[in-house]
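The chain that follows stands alone, in the form predicted on its own, written as structure tokens.
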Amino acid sequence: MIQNPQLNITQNPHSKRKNGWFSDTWRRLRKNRLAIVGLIILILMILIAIFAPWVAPYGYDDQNIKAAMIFPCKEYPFGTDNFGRDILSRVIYGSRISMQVGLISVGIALMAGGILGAVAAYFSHMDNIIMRTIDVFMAIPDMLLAIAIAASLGAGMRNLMIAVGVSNVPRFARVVRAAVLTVKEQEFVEAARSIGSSNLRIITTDILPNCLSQIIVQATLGVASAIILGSSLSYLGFGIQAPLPEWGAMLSAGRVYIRTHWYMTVIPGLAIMLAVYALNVLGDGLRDALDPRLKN
């Protein structure tokens, strides 16, 4: 009897390359065109912010009274303000400030909120105390809480980042708490306890890495909210002060001329809208890509 040689071939289960977490997420993310557009816009904005001194045609505070209040033209694509400063250059430098405020303030909120949420979820006896305190702060609107903090600390970039970050702590604390609650009773956590791992080691090396997807999505969406909140505070005079070119402060300075020189407010507003749009669609795409229910 002639045997089929294919019957003697056994497939090595390890011959097929297993995609890692990052490559698997990227594979699903790139199918979302809006998310990729948001990612490209965000990368371009970050690059522009980093290389602002080389990209901007003028300094952000270079004044030319003779060229004041010029509508967008070939020499000044975004026009000039009442001091003759190039708005394109100020928007470019403003991206550096707004991105920095958004990222650092979310870092503050993630650090403080993550610690509170993880402690509340892991140590059941502390959950009620921490979460009732979080509920009190969540009852206060983010804007009102940020204004109160900024007013008490004073104007300035550092104080603005602290105000925006602290006002977002309750939101991150709840997200991290919910994520930790779904993971802490898993078998691998029980195994870590059985071999004598400390609580700190279990939280940092076993639980939080498995909550990374929810944290990444919330952080991405949180940066968008932080940019809006920071711009709002600067618009009201509690944040970045002149002559620094923060987008919200530019809106505040141009509102007096909105009837006659609309571009002074429309262009910074479009910059805020574009950054927030990019972060929101990227956050939505990451949420879909990191959703375990969508895995093959």
The other form holds:
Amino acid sequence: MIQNPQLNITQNPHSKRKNGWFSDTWRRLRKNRLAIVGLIILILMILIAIFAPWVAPYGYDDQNIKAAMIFPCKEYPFGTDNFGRDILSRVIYGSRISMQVGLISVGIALMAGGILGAVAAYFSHMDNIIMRTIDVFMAIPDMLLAIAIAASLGAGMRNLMIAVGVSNVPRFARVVRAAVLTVKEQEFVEAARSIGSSNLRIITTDILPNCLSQIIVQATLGVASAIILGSSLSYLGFGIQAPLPEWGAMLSAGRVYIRTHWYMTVIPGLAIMLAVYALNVLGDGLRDALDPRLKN
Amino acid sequence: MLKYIVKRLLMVIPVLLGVTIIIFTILYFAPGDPAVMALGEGTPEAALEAYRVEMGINGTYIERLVRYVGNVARGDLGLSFQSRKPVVSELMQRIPQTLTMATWGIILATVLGVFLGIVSATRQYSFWDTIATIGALFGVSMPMFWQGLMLILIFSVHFNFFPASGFSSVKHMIMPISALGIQISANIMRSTRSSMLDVLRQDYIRTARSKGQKESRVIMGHALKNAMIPVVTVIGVQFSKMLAGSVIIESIFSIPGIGKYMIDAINARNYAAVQGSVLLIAFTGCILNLAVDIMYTFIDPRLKTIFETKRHRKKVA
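Can you now output the form predicted in complex with its partner chain? The one shown was the form predicted on its own.
Full complex below, order starting with the chain above.
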């Protein structure tokens, strides 16, 4: 909080600026129709994920062998699978898993990558060692790194999130480093240093808030690619296992019946696409809204 | 210039050393004893140990790591746990399929992506621009494996145009290459569009137009050449992404390439083969990045000065 006795400013200028930042961003974002569509889809999906037990007509593992392999009809809008489980309910419950995988793995990547990137940018003697290590990790495509980690840790949701998260660390480290490097040279950082702020305080209160817009954009797009990576790994069998209704695992199960039951490979894929599309248009919209200079 | 290439080639070595150590370490902790997997439960300990010595997987972590890195440096990726053949020769048999697929995939993606990018940048906010932009966003949002499944569903199951698996003829190759290329082309289209829009606002484009240059010449000659500079980087990055994507596409279309080899190897706990595949893909990626950097100097002559020695630069000045 800045106090200026001469001007007798009483309100907290920091909170006012934050308000302005939010309303400015929102005002610009609102004009982007596509981004708003993405935001609405996303909010709906999050609500569906939260209220899955109330929204879904059946449980995700309610087997009814008599009603197996039924094509989409009134009773089962998206049909049933080989165990007679309602695909609509499974897709609804699947949104819980994909959202969790996306958010938590990006959380892991952002924490680890953010610390590494900020340290590398702020303490220049650490820059070389950290970034060369990051370069080595970047040389392994993220899908292969994630597969290797998932294969080593074993299947399961927690391990999948770790695998996807770790393979995304280099990407976030680079983004945060680049952002911190540009902010670091600004006068207010020097000002903070001159009044004796500690390094930790400068990084957390002066530098990171000013990098926030870039980080938000990358995190939004990162969740989208984490959902794709997570479902790809589950498709290959290195992620979430039956009977959990992961979208990629559902596609993998439906692959066997592709010649006879098309809906089993179409519907879970549409769900992935919808979620990822919403996140991508929102991310693009946020980039334009948060940094109008970049807009075409 | 030559000095620069050699220098960059030498810089690949520490990266590959790092990649080797990382992959080795990750898979060192993988569950399952390869010796038990290969010889079966209940095999006497002496036989297991003999197998481990034969495969070079005996000893402590450090011993094994040092031995493995030494072997890799000599171009030996170890023996495949199941077949007991060298991983290198098994990979060599599979490189052509993966490379054919990735090369045609990147050609398709580049042609399609750059074309659509130019069309939508030169007609910004038009009907075609909207269609192409929204289409590209959908392309980016579809997981590659689902694109492959949908291609099978439409062109193999429904219309029966193309076979759903295998890689023996052109007809077999069309679907996997499209599945790889479509998503990548969406990425290339998006970066071509934004880079092109940027360039089209530059003064020299206005100059070119005002001197009465034909519009096609302005776009193809003046704008595209400059707009391609950032796009080349994207294409380079996407090529390594495509090699990784081949893991998925090869499993879907049952193509006997490096990707499928790697997935099969993981399921069989054949970690020497997994390490070899990842190393090969990472190595190819490094070489490609180097190639892209060198290509830069041809596209952007401004960068040539970087490679000139100090003495030479002074002479020019």
